[in-house]
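The chain that follows stands alone, in the form predicted alone, written as structure tokens.
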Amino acid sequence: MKKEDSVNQSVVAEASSNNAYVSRRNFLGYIGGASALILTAAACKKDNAPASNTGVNLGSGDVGILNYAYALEQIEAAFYTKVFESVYSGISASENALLGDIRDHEVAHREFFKNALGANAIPALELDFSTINFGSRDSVLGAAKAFEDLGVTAYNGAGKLLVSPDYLTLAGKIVSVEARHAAYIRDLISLGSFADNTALDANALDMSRTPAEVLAIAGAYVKTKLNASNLPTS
């Protein structure tokens, strides 16, 4: 045990030093007192391998809740990063700068879960993008807009299903971000529609999603099959 969990600290040092360029806004302070996650993830047991015609299973519990939320990290990672692989045409230096920087906050994201989870992290999933016109801006932002939106409201969704609660403070700082990443590209679209009634409910909340009805909308991106079935309802 000590072992392993030497292992899992010594790759978030390794992961915070690598990722300096991400934390040029600040943005990795928010996983400061963290640790807590590492260790006790690292030390659940392994359930996520593939059974027979079942898919990539998510596991169980608090360790299952992390991997989901980790595939939807790498959904948003993936997109972004293949969003700056080709520029589309008339983006401004401030888009591309701020578009950029939720690039990093996303992969800085994606890479903090896979870290923390070690051996129980489900593998890396394989993505389709083809949907989407990465050469026209209102393809791009169309999709980011159902990206972070989704973000959104699976963090919303998922809180109440974590046990630790170290896990929900983490995801409370996460869905902070990603609410602002939302924001921002809503006003890109339409200027001032960071909040409007299709983000929040009649009580001026941001809305929520059980993982269930979330990975139904982003199984159009994932052609990993994904096996939810033991991650906790309630």
Second form
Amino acid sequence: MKKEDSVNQSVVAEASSNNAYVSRRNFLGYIGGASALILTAAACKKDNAPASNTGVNLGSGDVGILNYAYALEQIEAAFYTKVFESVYSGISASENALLGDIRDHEVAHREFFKNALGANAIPALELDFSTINFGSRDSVLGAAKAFEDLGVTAYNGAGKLLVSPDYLTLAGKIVSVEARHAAYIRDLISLGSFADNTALDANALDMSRTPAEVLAIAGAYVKTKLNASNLPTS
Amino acid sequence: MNINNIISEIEKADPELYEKLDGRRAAMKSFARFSGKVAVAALPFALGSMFNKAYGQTPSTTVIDVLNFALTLEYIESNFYIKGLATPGLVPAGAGMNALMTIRDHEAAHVNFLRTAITASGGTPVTFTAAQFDFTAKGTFPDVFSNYDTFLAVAQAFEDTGVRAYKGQAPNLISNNDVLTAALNIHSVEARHASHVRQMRKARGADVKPWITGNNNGIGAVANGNYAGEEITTQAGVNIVNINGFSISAAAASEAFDEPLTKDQVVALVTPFFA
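Okay, that's the form predicted alone, but what's the structure of the form predicted together with its partner chain?
Expanding to the full complex; the earlier chain stays at the top.
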């Protein structure tokens, strides 16, 4: 617990000293905050800071990784919620029920992270699913497969970045459910593709991705600019 | 053979370990020795081990123990699918057989990967042969190789329990990034297997979904221990049921999170499968 406390403290300290950090409380302040804009501009001038150093700051340490997971769960939950706003025609009862389960799981994950992070949680992200045709089963399942496989690689890659064994276990509790989803969606698309060589390596291991790799892919669906520059890298 | 004896043997530190690894010079020497044996695909892992050695941090006995524990479970699964698929008339030809062959091959690949990893980390991998297993679990599943539904039920229990076992060991690997990542990358494959085997059983009338609902297993009381604890609906003090006003049932709340098992719990569950 001591370790987590120090993580929280460092994030809090960072929030007060780094204007790029946006907590839920001061998010609106960030948009209109003159001092924030001035400091951001100054930082740009001084360091020619890349775009990745602006936007919603995921934070550092374990909190940063949890916010990263929270961002991914926001995408997944919003995607499946949108699927059920007007589900594609011809869906079977079984498919409807199990995709509904997946939506509930992803919403549960998202809301869990929101509550667990509390004041450290990033705000709700603005998402963009305009490239997905929600009336098309192929389009929806293709996107679902991409999100689930991406989630598996994201959690697998994030494990080593966590300091707290409790958070590692929590991530483990979620990633295997994402893998169950991924396998089911893959089988819906092509029976038997639950763990084929597009997901696994030659040793029959799933792949892992760094946060930077994951966010580069997930970024296609996120309008809100995310700043992952303070996330741990090892 | 009782797995408890095996595990206690594993838990004794490899007496040669510290002789093998006497600092950087030996690390470079041992790297030169094993680099020829390590499969190319496993190289990043081997390099990580080498660097650990080069900096004088030998992989701990705990890490080797965890890897040998995982290897033991992979041997169980691998031998189970090999025997089932080699039993005439058990597995009907078609998509199901193809899937089981895929899973069989993955488990064999995991055995090979873990053996290579353990050796590269300076440990001695455990070895099991087919004759050391009793997949009836001392008569609990007498028709495991004559009744396809029993075979799939045991497969589901192995996969779901494998997921729980890897998850339970992750915190013990937190100090070794390479080994932790490799273990996580196997963990999620076991979950993919579990999902598919559950779909196969569902298609044959079993009351299961790709995920674990409550502690229901669709197998019977004999498997209750494999699923005990999966029913929880509170995570890190956060109640998941109807969280923040969203309609999340207790069933969905339990499904959304898979639960770990300790090594002792897993050992108790798999011990009957050793002859």
